[in-house]
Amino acid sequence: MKVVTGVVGNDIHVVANRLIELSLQARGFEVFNLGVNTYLEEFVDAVVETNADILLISSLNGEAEGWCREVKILKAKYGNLLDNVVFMIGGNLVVGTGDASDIIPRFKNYGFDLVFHQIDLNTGLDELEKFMKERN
């Protein structure tokens, strides 16, 4: 499965990002990591370039907030061409400390399918694999 993954907006965390780039391909993931300060549209652009079957998104200290309120609005507008990805988000979604339960469902209201905030890598990944098998 291809995964086009990376850091949104103004986020920089580079570490981070090249762990999930480095677990996703140990899972046998083909990843086209975008790097950190990338915008939410080419994030989707990249998805619709690579055929890729998963967006996903990494974001720390709330940064994603502000720009993934549109994922609903860019997902419009690509139509069916987005139809059959999941858009995944991890990481410290918002500023400061924040309770799942109310964070969650924010983000899901924003378009996205799995949303893991404050879980380990592996957690994640762990739950995305299980998330796909049952998909297929």
Given for the second form:
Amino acid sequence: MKVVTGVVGNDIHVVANRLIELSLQARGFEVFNLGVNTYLEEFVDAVVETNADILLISSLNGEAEGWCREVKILKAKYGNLLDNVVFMIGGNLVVGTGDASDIIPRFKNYGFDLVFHQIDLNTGLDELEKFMKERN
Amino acid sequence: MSLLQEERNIILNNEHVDNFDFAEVEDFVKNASKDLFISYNFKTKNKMLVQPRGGFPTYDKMFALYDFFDKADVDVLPCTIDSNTRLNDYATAKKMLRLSEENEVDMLNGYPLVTHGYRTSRKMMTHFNKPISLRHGTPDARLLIETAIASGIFEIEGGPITYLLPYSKNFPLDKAFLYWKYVERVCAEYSKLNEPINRESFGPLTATLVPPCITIVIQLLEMLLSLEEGVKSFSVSFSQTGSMNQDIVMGAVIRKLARHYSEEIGVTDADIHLVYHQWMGAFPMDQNYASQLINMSTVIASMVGANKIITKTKQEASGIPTKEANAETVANTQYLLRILNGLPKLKDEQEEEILTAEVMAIMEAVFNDPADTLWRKVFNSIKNGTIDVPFSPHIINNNEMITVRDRNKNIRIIKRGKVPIPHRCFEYEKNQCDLNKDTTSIVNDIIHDIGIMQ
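Return the structure block for the form predicted together with its partner chain; the form predicted alone was the one displayed.
Every component of the complex follows; first up is the chain already shown.
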């Protein structure tokens, strides 16, 4: 199974990005890591180009909302090319202390299938694997 | 007119520079107080120099910071540049400075030196008659260091590798080498007028499980790139690793090899110094614990025999420190250095031998690259993975090396990628670690190892 991953926007938190890459590889995923400072259109282009199953976006500086609210627009634009792609976002999604029960529905409304705010890395990946198992 | 002077004319004929007067600046440097030169301080002050970090946007706040540091008996004053200037975005820096001045709210995370200009800044930089160290993080520092030296800042931190691989995703590395070559030559030119301008390489890099051999190789190469342009005072540096023994070993090896490789290129008249950065990783939230971590760093720096220590504050985990917290660390560090006497000289022959062999093997591979100049050899060695910095965001970095901590918290290489350390050294590194576990557990170990001080 293929995953495109990276850190969105003007975010240079490289440690989490690298650890996610290593963890995904350890779980048997084929990983295409776009690294830090990546923009939403770049992510979607890479998903199409690699025929990936999953897009896993990280955001750790609290600016995710500004960079990711156009997911639905891009899904509409790319049409059936993205039909089977799982959109996942995780990290520190808002500045300061945000409530996950507010944040998760908001990001799901932007078009993400899986949303994690301030969650342990392996917990997030466990949830992803569970989601993929149930879906297939 | 030399090519360098032509290039300098181009750089300084800039809309953000108010008429750079070459002759006046030269005269200023020639007659500047020797106390402003850290290279002179290294020679004459018989103690470890203490340098904090810090930078505020406005002249008044910066001056107040320096005044606080001066009263705390600081040795070296810091000048941390804002992030817009780091990206060479002087227009935004100018706008943000105006907003900072009008609203009394800091809109920049450092001092916008180019915007303030050298005439204004010089009044402050020379007022306390202490050396000032420039810290900025930019791959293209040409205009910045011209302004810095004209302002009376005679120590320039950074380099083409150490200010690029940890900070940027796609700034072209070859351009960084050429831009820094300019910086080296300008520093070398001014060094003929008075005491030498000191150049300092930024050893922490990503400050995340960087193995000692990678740190030292990059320090040595930036030193050589600087010395070959005529720089006469250079500081190699590294940050606290998390193991006192590993730091002591690193200090011994880097000092020895710095002397070895500078003599290899025929430079015998340059002064080489060692700088130690207090813990550059994540700090504990508890300010008491943070203070203990800082004190421990000072003890280790003394054991290492560093010539300068760059300090942190107890507020590190919660954002930009106040000038009070910053000055407190300076005063505490000076006190601790004064009462730390009779330190033992520790030596670990085996670790030193392993580390020396690793560094020399990588250096040999760099020198064996077929390119015709040192900077091109280094460029190729980074691109092909001979030099690989863990957790670098830059796309040119191979990112194949994996490191963990052993039971004594030394950083060990468990996957070397294309870094040509000798097989026996690689086996030694791996044998220090428990590798009979799956990658998921190793990733958990890495997460814990990164946050070791929290």
